[in-house]
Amino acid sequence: MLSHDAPLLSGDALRERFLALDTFLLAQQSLWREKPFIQQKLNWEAEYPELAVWLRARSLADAEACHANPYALSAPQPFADWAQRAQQLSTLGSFPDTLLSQRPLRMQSGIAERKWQQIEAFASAVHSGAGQSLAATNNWLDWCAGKGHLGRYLAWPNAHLECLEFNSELINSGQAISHKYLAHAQHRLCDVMSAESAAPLQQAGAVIALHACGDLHTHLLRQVNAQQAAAVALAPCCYNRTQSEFYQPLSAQGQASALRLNRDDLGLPLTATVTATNRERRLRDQSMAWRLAFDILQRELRGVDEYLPTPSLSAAWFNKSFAQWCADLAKLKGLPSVPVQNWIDLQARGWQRLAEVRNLELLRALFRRPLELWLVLDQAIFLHEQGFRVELGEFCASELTPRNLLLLACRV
């Protein structure tokens, strides 16, 4: 839910919250770095046996019921203490709703309803608070624009728009759409990670990016500073899509932290799902249960009690019988031929493991938002250090998208 009571973070509050999160994440890293899916026994279970037994005894349905809100789980202590602190540190204000003029109805054509609502919420936030000077621009630059839906919404009816995109099909499609609504819109084929993006950044009045992934958004922030861009509005996404083995902090404060985050760690904030269909959830659960059953089997086949990574598999793989699936996967991984098993029992053990994994992961889930906020605060503080006026808050409800953090920054 959006919090209109809590303040947006800006100025010294950015550093204060970052330091509190940094202390919390470092102190509890033995909890959130554990990976129930690949570890049959977690290191923290010896220290908190009552909590471990309680979580392992719950059903898969129990885990699903509180996946989106693990803070409310009535688990044995110290779970509630961790939950309270995590929620306290994650509380963030939302940008006030700003009533914008109605866009042409046809502009929504071909855009999923959820995506359109995200665009509306992003645009509304950009026109509030620190964004008011940003929104006054007559020259928008849409970074990793796709078809340019966000930029077109903000530039309508008569501002200039430049869209940078790497996919030529999206460029052509976006240009055709923009031609219907804007007199001044250019969709440019551009690798934003290259030097090509420097000139557009220098010329833009405001740079916008809705769900730019990993390196694409951290590179943007570095270039916003390097190219002396005037303003930026960024909702980051997919922090683990990076070429670096470890996260490279942008701010001096982030670089001073003892917290070292690898790609697996960076994926933790993305484990919250609110948009999957029932069919997608069923397929996901089947895939995970079968993989966990295969994990039990491969440990026996190899005589090695450790997880064996397996590749992502197409949906067609799951049209096979469970026995054939296991045999084919063993062959794919170069394992010995699979002897006859009690396949019903093995598959049931996989589903039981899935229930345990999902419930144990509720402890990790407490740290999803604190870790995500740590990352975005590092980026916000970086811009603050470079002389930008920065505001950080939520631009929409998490039910619309879990990646609902928005960083607004205007050069002073």
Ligand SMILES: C[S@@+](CC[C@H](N)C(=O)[O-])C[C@H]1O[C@@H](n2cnc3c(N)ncnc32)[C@H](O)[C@@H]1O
Given for the second form:
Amino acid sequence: MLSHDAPLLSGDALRERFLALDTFLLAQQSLWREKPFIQQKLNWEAEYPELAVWLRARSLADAEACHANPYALSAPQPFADWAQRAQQLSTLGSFPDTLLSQRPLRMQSGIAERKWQQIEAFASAVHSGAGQSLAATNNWLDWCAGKGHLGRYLAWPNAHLECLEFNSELINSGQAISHKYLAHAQHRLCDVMSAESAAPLQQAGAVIALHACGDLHTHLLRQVNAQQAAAVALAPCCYNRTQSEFYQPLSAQGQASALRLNRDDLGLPLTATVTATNRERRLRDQSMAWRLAFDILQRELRGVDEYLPTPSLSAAWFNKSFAQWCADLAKLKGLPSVPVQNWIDLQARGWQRLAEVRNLELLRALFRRPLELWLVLDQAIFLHEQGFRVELGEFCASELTPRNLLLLACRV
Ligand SMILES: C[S@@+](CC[C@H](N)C(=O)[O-])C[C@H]1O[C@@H](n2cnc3c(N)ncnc32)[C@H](O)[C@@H]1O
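What would the structure be for the form predicted in complex with the named molecule, given that what you showed me was the form predicted alone?
After this comes the whole thing, all chains and molecules, with the earlier chain placed first.
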């Protein structure tokens, strides 16, 4: 659901919200840093036993039912207090709808419906409010463009478009599509992390980036400043795809925070799976239940009561019997050979652990959006500090994509 009642964040509200989130996340870090998947017992359980017992008693289906909206869970206190605060701090307005002229129907061909709707919503937001001056450009730069669908949508019918992308197949097919709709479109092979992206940033009237991952979007924002780019519209994603071990805050306020976020922490906002299909969910559940069962087994085999990371495994691995899968994984990890087990019982314990893990994770889930907003606010404040007029809000419903935050910034 999009909220048209709450305001977009801009000006001083950016800093105020950041500070409130910073205080909340720091105060509650013992809750959201704990990982039920790798820790059999969580430290906060001793402090909140009633909540822990209640969560552990629920089924996998119970957990699934409120995965997307953990705030609504009527769990023992202080869960509801935390949920209310997290929700309050995550509330954000959405960009008003703008009626844009209809693009040619064929332009949508080959684009998944959900992606097309994201593009429409992004373009609509870019044309609203502060974005209007950004949208007036005749010169768009699509950063990490893929096939450049978003850039083409915005540049149609007469504007110039430059797309930067480092996958040559995407460039070739993007260029072929652009030829059909635009007179001035250039899809360029370019590693945006290299110095080659500097000149396009200087020349562009507006830079757009839909779902540029981790370093690709933080680098963009630093470069928007360094190259004196005029305006940017960014919907960030995959905050954990970064070379550095810890998040490097961009804004002075972010740098002053005591919050240190490692790559694992940066993955927390991405743990919502609203867009997975039923088949994907079933496979994911099986993989996790088996890994949790293996975790019980490996602790016994090694005589060490500690989680042992396992690598990602191809789908073919899950065509094996559970017993064979355990034996092969033990071999892969260099463990002693697995003695005969009651495999049915071990597998059932894995599924039981999965139900507990998923329910305990509902507590972490309360912090997904606050943490994401903290990150994007750091980026918004950075641009504000550099003299941009900034607006932050949601550009589409989370059902369309959970990465629905949009940062619009125009140099004043
Ligand atoms: C998540 S996709 C988003 C694509 C497009 N903006 C969209 O929304 O459909 C990220 C894109 O970034 C590209 N990419 C990744 N690293 C890059 C780099 N260093 N330089 C240029 N493009 C890169 C990938 O090939 C991919 O097409």
